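Below you'll find only one chain, the form predicted alone, shown as structure tokens.
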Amino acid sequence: MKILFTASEVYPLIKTGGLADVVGSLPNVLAEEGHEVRLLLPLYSGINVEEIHLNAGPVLGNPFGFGQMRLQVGHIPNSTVTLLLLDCPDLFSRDGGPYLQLDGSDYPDNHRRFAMLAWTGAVLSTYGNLIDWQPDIVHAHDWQTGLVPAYLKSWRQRVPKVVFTIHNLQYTGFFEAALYSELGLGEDMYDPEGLEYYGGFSMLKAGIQYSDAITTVSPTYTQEIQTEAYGCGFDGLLRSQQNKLTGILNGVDYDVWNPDTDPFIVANYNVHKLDDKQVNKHALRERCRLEPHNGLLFGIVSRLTTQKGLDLVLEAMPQFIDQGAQMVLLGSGDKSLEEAFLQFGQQYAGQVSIYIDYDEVFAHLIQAGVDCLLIPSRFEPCGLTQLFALKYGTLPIVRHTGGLADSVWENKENLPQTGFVFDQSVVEDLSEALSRALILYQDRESWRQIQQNAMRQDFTWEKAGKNYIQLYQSIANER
């Protein structure tokens, strides 16, 4: 099949979540199956052009008064898809990220910049001649895609076949009524069964209302954002969608997050040589100038958000810290937790060790040096760092929800434990299964095996691949 994947961010060559990490995945192992995949992405000034060898495309002009508008054609570094960059300077060239000016506020014309990125994917899905290249399926990912369909039906246009995957639903691309006008798109799709949404406009919901197939990134998210407490407002758009609502889970790239080769780390180990994990937990500690212990070593590599339910880290550690227990803490994010967590390092010097910034190196030092990964998410569509700590010997602590509910299991019927699991948002829990990791902790033939229970585990991008081709397939064929 041929397959174009509309996407506003990709790693390695631009990230802020696990949306990069996703697309920068999937289309190789689509690729390796023999299927022929091509990706577009706007040109950011971030991107480093160097690297992946640009070539001009074709000019795309004006349509909107936007800016100019033309693609620039290579390839992502050690990967055969190919990279469609959408080169736009008055919508793409800026100072600051993929969708945040420097100063943290969302740039004002991001109706604009995403909306001409889906018109490009909608376009090179229609006219095929522009590249050379027309695909059976466009796959777009989350919000700023979520006009592709819109743009399709607009045009009456039956093929190509869309699918569009929530990554999370609480990013809804949402925008003031007043701005539906600059979009080329009829005033009989503002409207509630189109983009209307709260006196403005969606296009999240315009992924949802006009795709052919929702995927989101787990099972369990899936279920939960057809409820009220997790649906963002669309729980009952999402029921009326229920057939062509899918989970996937999402994957892991184990030629990056490997203990057993990862360049980033001290020592490499697998799960027959585990011993060599207590190399990296003692390199840790030293660049983390923690004082020298035997105790139970926690991590943390997040977004510091409410979302990420950092703050009943705050409330419940201290205790722990107390009986031995040590913690390394690697993210930003909300001003408000990073100033909490920085007291929280001062007030535990030696014990607690807090980094506000975000170092993929150091993130895999982390993910080989602790014991236990903390990720007490209020939810989580699917979560990836749950994923590499299991690769890495490394116990999970999760909050019962989307992703982790869906890798993560201690006294689940059938399953072999790999981690710790508590059910509600409340200190208690938390507390509760930070107890049970310290008591079994003690137990070390027992934790072993956990470990081993959890090195074991296969969450491959291949096994994730397969559902996707199955969904294109069955899509493709549909009249």
Given for the second form:
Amino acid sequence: MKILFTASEVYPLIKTGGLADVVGSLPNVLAEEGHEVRLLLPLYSGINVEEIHLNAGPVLGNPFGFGQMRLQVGHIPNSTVTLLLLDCPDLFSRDGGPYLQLDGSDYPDNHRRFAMLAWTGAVLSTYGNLIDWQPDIVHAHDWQTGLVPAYLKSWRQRVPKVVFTIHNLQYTGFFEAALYSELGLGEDMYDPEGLEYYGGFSMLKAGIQYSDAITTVSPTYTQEIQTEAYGCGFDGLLRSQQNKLTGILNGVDYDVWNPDTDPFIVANYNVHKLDDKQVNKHALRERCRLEPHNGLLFGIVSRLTTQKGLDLVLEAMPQFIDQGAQMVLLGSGDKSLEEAFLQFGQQYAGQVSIYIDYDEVFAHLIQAGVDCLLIPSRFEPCGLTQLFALKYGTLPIVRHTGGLADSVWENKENLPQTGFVFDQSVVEDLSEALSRALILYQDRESWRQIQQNAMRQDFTWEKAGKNYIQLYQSIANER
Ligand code: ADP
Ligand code: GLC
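Got the form predicted alone; any chance of the form predicted together with ligand GLC too?
All chains and molecules follow, beginning with the one already shown.
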């Protein structure tokens, strides 16, 4: 099959979170299975074009008056997937990140930027002659590409079929009603049965309404978002679309995340050579200026947002630090959380190290060097860091939600323990999980057994890839 991916980030070119990891891995797995995949992405100024050897592609003109657009064609290093970059300097050559300005606020024209990305995806899949290639399936990801099926619908195109993956329902791509007229979609689609959402419009809702299949990134999240507590106002709509909704758990790219071959850690190790994990722990402690110690070292690698529940850590952790535990955090995001963690680090200097930063390489050393990774999320569509942690023999401490519930086991029938799981988003539950970890850590034999259980878990992309292929095939043949 021919599959066009449309997305707003991809590892290793441009990344703010797990979406980039998924878009960097899944197309390769599909290509290995013999499918032809192309990936459409904006040409942000943050992308290092030297690595991708771009050739000028077709000119798209300036149909909406937002800027001259053309395609540039290249390849991601170490990938056979063709990269189609939407080159529109007026929209994508900016100083900030993919979505936010340097001061942390949204770009005021995000509706235009991502409407043009989606419009281009729809044009490429309808007018295949532009790139001499006609996809059978468009696979769109998150609100930034939610308008792909809306454009196809408004042009009355039944082919190609569209799969829309929700990586995070909380980002709704909501804009005020007055901006709707800029999208080039008919008034008839500005309707509760269409894009209309609480008095404005939502690009995510467009993806839900008009695609042929909807997926989310774990089975549990698929159930959760059909409830009011997790549905972000879409639960009713999602329940009504149940028949086109499935959950496919993300995988891990073990070429990137494998302690046995990882070039970014101090000593490579595997399940048979687990003692060398300690070498990384010592190196991490030194780098983080933590006092020498032989107690448990907790780690966090995360975006700092309310989703991740890390405010609970600030409340729960002090008593355990007082008992000799230590902690390292690498993260960035909400200013108030950044400041609270910096203060926490100052208060417990020598026992707690805080890095407000985004550092792909350092993330690997933390995964290798800590004993436990904390992911107390309020909701977590899939989560990738717990999957990395398992492979590194780093026991995840997670809340029982979304993909965390589908990948980490403690007291789960017939499944060996691989981490620590707590129920409610409250300090007491997290504290109990932390104390279970500390108690178990005293029993080195049992700890090692659980590490081995964790390292033997297999979350390769191949399984997920097969599920996506099955889904593509089932809808490609629908009339
Ligand atoms: P989300 O996409 O919600 O942020 P995931 O667990 O799916 O959560 O993916 C997060 C990805 O971003 C992982 O690859 C993780 O290692 C990475 N990451 C998050 N914060 C940082 C950071 N501060 N530095 C380096 N990598 C980070
Ligand atoms: C989102 C979710 C995260 C998921 C990632 C990749 O960013 O927050 O849970 O792992 O997408 O699907």
